[in-house]
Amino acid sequence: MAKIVFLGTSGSTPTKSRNLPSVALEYEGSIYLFDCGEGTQRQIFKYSLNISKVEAIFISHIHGDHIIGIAGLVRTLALNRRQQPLYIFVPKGYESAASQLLSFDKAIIGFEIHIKPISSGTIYKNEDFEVRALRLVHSVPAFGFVFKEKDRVRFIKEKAAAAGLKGSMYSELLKNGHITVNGKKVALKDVTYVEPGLKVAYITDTRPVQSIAIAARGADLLIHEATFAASEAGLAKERKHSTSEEAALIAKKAKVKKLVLMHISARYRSTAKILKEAKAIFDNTYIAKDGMAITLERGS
């Protein structure tokens, strides 16, 4: 299960009612952000998550509403103790852009800060899930993210039960991929089927390309920026952003399960429109809000 919490959705400047950008995925007791945007540790408070569960925090790229909330994060963390690492990504060539963050209260910090350069591909595991980096088209390098929990092999038990599978029969078959059971050949894809795990895509601040519909197949969920209506295309374009419509049609090449719109300009005190454009294009969409949680089960 994973529990995906909208910290921010504004983009470029706040609003009354939207913070700077910033998502929070808690998986497995561990919070992992993208982007942290100015104000992320308040909003982390505000929305009763842990703010001494942040594993890792991924930047989108380095302009200024979806980094520097890294200072104020990092300080609160220092100032509770932290002992454990904190792993900060950043695209390729701009590591000191998160450093020079930090400097000013290196005296304080009495943990590993570990900041990690981003190029395409994997770019953090474990033994539940990775994260696999895409560029995209901004007007600095930027990256999209997407979240996925490794595929699990699940027993169909009428048919495990009808081979005489017992005990420790199940361990060694997955081990080995077949065995032997009152003298037959039981292979594992005969009694067994292959459960995908979660998948989650983070897309900001980006032209729409085919990349990030290859890249979110399947996907169970889909964030991604919807900076402009479909109305503001022209300047969507000169600015390399993305409008509601493009998000829509994206989700709609990816074949996802639902879409979540967020990083709305602030030119836009009322939502509907950039709503309504992308439903005409994918129906399963939403529009983020600041506090907005979504919990991810396999299988839903």
Contents of the next structure:
Protein chains: 2
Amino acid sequence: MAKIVFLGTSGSTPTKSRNLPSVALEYEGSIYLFDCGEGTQRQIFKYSLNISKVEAIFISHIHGDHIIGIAGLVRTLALNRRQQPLYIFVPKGYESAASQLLSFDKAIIGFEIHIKPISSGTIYKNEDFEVRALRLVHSVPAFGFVFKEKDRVRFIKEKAAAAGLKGSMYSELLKNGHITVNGKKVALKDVTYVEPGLKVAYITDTRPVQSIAIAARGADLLIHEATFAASEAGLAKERKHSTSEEAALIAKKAKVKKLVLMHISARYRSTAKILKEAKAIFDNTYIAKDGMAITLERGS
Amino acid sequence: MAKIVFLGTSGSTPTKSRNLPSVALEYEGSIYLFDCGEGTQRQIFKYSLNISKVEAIFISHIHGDHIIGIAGLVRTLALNRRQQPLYIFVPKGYESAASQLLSFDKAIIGFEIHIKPISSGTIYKNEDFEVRALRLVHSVPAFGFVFKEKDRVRFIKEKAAAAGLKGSMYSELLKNGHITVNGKKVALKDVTYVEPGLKVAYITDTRPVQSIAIAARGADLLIHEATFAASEAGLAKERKHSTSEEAALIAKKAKVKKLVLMHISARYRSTAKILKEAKAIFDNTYIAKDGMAITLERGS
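Switch from the form predicted alone, shown above, to the form predicted in complex with a further copy of the same chain and output its structure.
So here's everything in the complex, that chain up top.
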């Protein structure tokens, strides 16, 4: 199970109702942050997440609105006497920029902060899931992130019973891929199916390039920026952002289950138009709000 | 007239209801910020102040919770195409720390930022008021600030008429200090009184030293930190902060008109005890809340 909490859903500048970008993904008791705009630590408190559970932070790009929040967050963790290390991922080449932001006042931080470079491919992995980075198209090097839980092999009870499987035969079959039961060969694929792991894609800031649709293919949830309404497609192109319609087209091509739009420009007081434009292309679209939470379960 | 808006009233870490420290003083259409904790720009929007009117920022000390907000604030001003310079005052010797915080990502800021060193004495002055800095006692170099509007010489109408003053005599008397009317010498002090300018003191983070009472003497408003309740006087001493009672004693000694306590530790869910303790010593005490506004007028 993964719980996604939208901590900040604005773009560039905060508004009365939207803080700067950050999305928390809670998984097995740990929290992973995608971007960390100014004020993220307060949003964590506001939406009752446990700040000490933040394990890693993935920064899409080095623009201030996506990263300034790490400075205050690490100081609060230090005040809370955190011991375990914190991992902060930033686009390769910007490690010293992140380090400069963290260390401007030479504050004493009593735990290790590992600033890790992001290149395309798998950047974080544990026994349950991995996070892959994909290069986006923005005014500075930017990356999208795909959280992918491991697929699991599940036995089809009826077929396994019919094949005569019992006891340690299950683990042997899993290990070797085949087994002989009562003189009859049973292949793993005959009695199992693959239950795909959860997949969540976080995509901001970028032009709507095709590689996003490929990376997000079949995702349970695609979080995509929609800085502009369709009527400002020229501005979106110029400033290397996406419109409502462009984000929805990516969702449609990627055949994702659900699309949530965020990083909405502060210029829009109402998001009704942006939602309508996107829904016309991809119906299962929502506009993120600060504090919105989505719980995803395998196979649901 | 000066309007004070409490933008953030917490200490060290934000809470659900309190942002990190910042107090806005609006005077003659311009805004002066005292401290600028993370999230200050959003508080400015939230409480409907005009961010483009921020003229100068006075940072009490370089601890992250008091300064991190400048990084996002200047970026938003840049997005808004600000032209006029911004003045940021930081304790002398910490100019490069502030500069490092502002420039970590080499963002293009299209207006001048003047980072000015703070030493004791007058650090900012225009035709209407001055801001004086006084050295506080904290774990790092810290300064309190006193906003002092110019005193004005006002004519006592009845006395001026009785002395036979008219026309250009008023300006001549103001210029020379005395004038002869119908053969009789009139001194300025005979027909005028001094209307004192508004005085507001902003004092955080510090032990309650006597120089504060001297600097804040007779202030219309003393904003003083009260990180701890009286029962944690030992902790206040150790961490170089003040308690409710210590802040109230300063207000009493300084004979200020009103005391507002802020920088309350996040450990206190209720501030009732802190208020009660302070009021027992200095009755006209209030606890600051985010968004609280106080309007001060000369002679009121």
